[in-house]
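Just the one chain here, the form predicted alone, laid out as structure tokens.
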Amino acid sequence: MNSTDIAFLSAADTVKAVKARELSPVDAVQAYLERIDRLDTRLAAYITVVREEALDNARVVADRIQRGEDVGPLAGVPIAVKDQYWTKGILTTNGSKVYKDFVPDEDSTVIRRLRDAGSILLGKLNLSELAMGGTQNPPWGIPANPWNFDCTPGESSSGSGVALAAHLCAASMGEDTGGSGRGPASYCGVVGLRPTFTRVSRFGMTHMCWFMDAASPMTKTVEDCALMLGVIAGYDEKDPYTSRKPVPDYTARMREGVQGLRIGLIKELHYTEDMHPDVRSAIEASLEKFRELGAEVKEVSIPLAELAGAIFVGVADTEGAGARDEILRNQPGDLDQASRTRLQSAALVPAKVYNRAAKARVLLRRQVMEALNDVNVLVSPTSPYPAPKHTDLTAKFENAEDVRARFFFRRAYTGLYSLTALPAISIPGGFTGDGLPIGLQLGAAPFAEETLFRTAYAYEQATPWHTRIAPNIQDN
């Protein structure tokens, strides 16, 4: 395989011609350092690259499976982080002029995770400041689409997205708040999933809201997602909210199809005169997909799904405000204007408010749960439109409904299933006529990633959607 072939296989094609030595760790290692050299300086995608640290890991892998033995099941693969989680000895950012100087003297619990299971560590990737979403001069730079370099990534894990889509890592980590996760990957074309509260260990990871913040594996196939999610689920000790169910074998139901399955469509969250029609006409198509292939679909109705990114913005940014309060008062001035100016408004919220908007998410999860009492899993885009342009995201704001559109409806989406602590997935669903990707997002119960890995898998290979390459990239 050339350097090129090498870059475009997903996880685990890597983990089987490591494993098979078809393919040496080095040398993958090697093809996607070249990638970035050549193509990072116009994506941004990653704020440090590691590159010696990379190489002697994989000789040390490679070295170990020329000895027979058993590396793990990320053998080899090359990987990328949001540059949120701790990595001993590696500078680790945030996205802001705050952490410029933090070196963390410990891995979080998800980076020792991938390291133990054979992975090989490029670089951290880029990211909103604070992983808040908004940010208007990132001080390592803005992270453009693949797709279209006009438009955004998505945010907050906007470096985890793009370096995906542009074949820059074979897998990367994200963190889903309010769907930070799953945005850039439905503005980049690739898989991003938010898994069950408590499913996986947040420590070293820095938090915005510490009951919706959930790591968010992402990755360029449903199989790879459910690999790596298998890698880092589990009880944690350094995280007490880490749940003791045990881990199954994401991978063994995947291939079961949905014969059966029983496919919600959210009404109040499609029927809107907001959405961009080709995204309408996706999930349409998506649904037609799934009777097809032999679920029951139907419509069920949550009624306060609609106001999901008002309730979620009401507590994650009170949230948010009150776990950065020490910088808000000490280093205002190494905060992004719109990073500021998010969080000072956040602080002044009544707790009135904050009291409503507490007691709505309880309610929204009753909601929730009810529908899911009638179907498997819940269909909806990622988000209502594909990837704005970076200025309609930094354009001010012209009136209530403005704020109300561009803020609060397209959180609505993502915020629904952060709100009620379920698993929820994104996974290509089309493109735009204008070739922009095109999320369907996947939700389901508690603990029930299995279902969704199967739903997700059963429709990305009826589809090609995933197999398509980013123009920007696929002459390089």
The other form holds:
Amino acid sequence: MNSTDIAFLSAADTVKAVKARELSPVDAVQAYLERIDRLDTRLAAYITVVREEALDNARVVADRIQRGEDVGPLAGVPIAVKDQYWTKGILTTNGSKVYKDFVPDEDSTVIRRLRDAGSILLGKLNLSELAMGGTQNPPWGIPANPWNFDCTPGESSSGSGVALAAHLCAASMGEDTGGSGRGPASYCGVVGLRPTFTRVSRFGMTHMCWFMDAASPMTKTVEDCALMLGVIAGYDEKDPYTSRKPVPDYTARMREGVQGLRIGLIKELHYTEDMHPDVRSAIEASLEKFRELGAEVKEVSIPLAELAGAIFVGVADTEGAGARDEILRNQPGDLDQASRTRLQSAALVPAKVYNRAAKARVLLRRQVMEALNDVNVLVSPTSPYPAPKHTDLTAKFENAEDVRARFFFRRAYTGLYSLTALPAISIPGGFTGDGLPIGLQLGAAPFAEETLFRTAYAYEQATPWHTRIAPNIQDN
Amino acid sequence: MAVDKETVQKLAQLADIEIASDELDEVTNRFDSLMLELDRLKELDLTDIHPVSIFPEDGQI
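Having seen the form predicted alone, could you give me the form predicted in complex with the partner chain?
Full complex below, order starting with the chain above.
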């Protein structure tokens, strides 16, 4: 295998090749480091590359494999993680000048589990400031979408989406508060999962909104995502809110197909005037594909879904503004203009309005659970439109209607699952006429990740979308 | 409800937050839009609902 072939492998195929001693972990790491050197100046996916540490760890893994040891389910997989996860001795910026010197003295639980599983950390990835989104001037560069450099890769796990689409790592960890993992997955044509809220420890993950933040495996394939979740899920005494439910082998039932499953299109997130026509067509084509594959497809109603974006901002931004009070009062100049004005506006929300949004969140959960009594899997686009241009995303808001159209509308699609603590996955669901990826979002009941992987895998294997290579990195 | 810049300034003072004069329009637009969107929740019957931070794993609420 040449270095490009190595870098284009999925994580699962990398593990197979490493365990079969057909691929050295050192060669795998070097293949990615070479691509990072060549491509990342333009892409700005990475904030920190830990070159020597990665090569040293690759040699350790290689030695262990030579000795016949079982290195773990991610043996020799070069990974990169959003710079929101604490990494012992490695700069962790949270995408903000406020944290430009923050070097944690311990790993987050997710990082520790990924290391214990045999993966090799290549570095820390760019993100929107404080994992929020809309950052106008990211201190470590503006991440470019490999499918179109003028477009955003999404927010806030932007670097994770870019690194996967450009094959600058084999697998990644994003974080998803309101869609920060699924959104970039959608815009970059990769896979992003928001697990059930209590499924994965949040210890050592800088918070945006502590009761909605979720670790988000982001990968090239559905199988890789199932593999990653299996490694990071499970109870953690450092995060007492994590579930004690046993962690299944998420790949075990992945190939069972969708025969007999009931799949429901969320009406309120489909029949909207503002949806891009190519996105609408892609979703309707996906429903037809699910029918062909043997699923029963129907429409379901979640009346509050269209307001999920506003409820999300009312709860999460207000909570986030409270948590950032010290920064807002003492270091506002260190924040990007977009983060500063977003947090400032959220800090002004009256208590009774916040309380109403918090109650509406509970009502929304009831409505979603009712829909899930009728179907196994919910379907919508991850975003009602493809990746916007950087300039459209970061332009100042002209008036309140402009805020509604550009800020609240798309957040309803991903915010729905964040608010209700339910699992959802974004997978490649097609392309626009302009060649931009479209994300297909699937949601399910609490702890029904196996059903999500089963459905997502069936669709992935029946469609060609995950095999396309972004044109801007195609010859590299 | 349309929120004006003066109201935003007063709220910011109460919250001990300093808003730069050249960003007051942006904050006002964001806050106005948020309040307008959340105003739509007034139509919901939320009388028997209590907010929770974390939902029970299996039970309904």
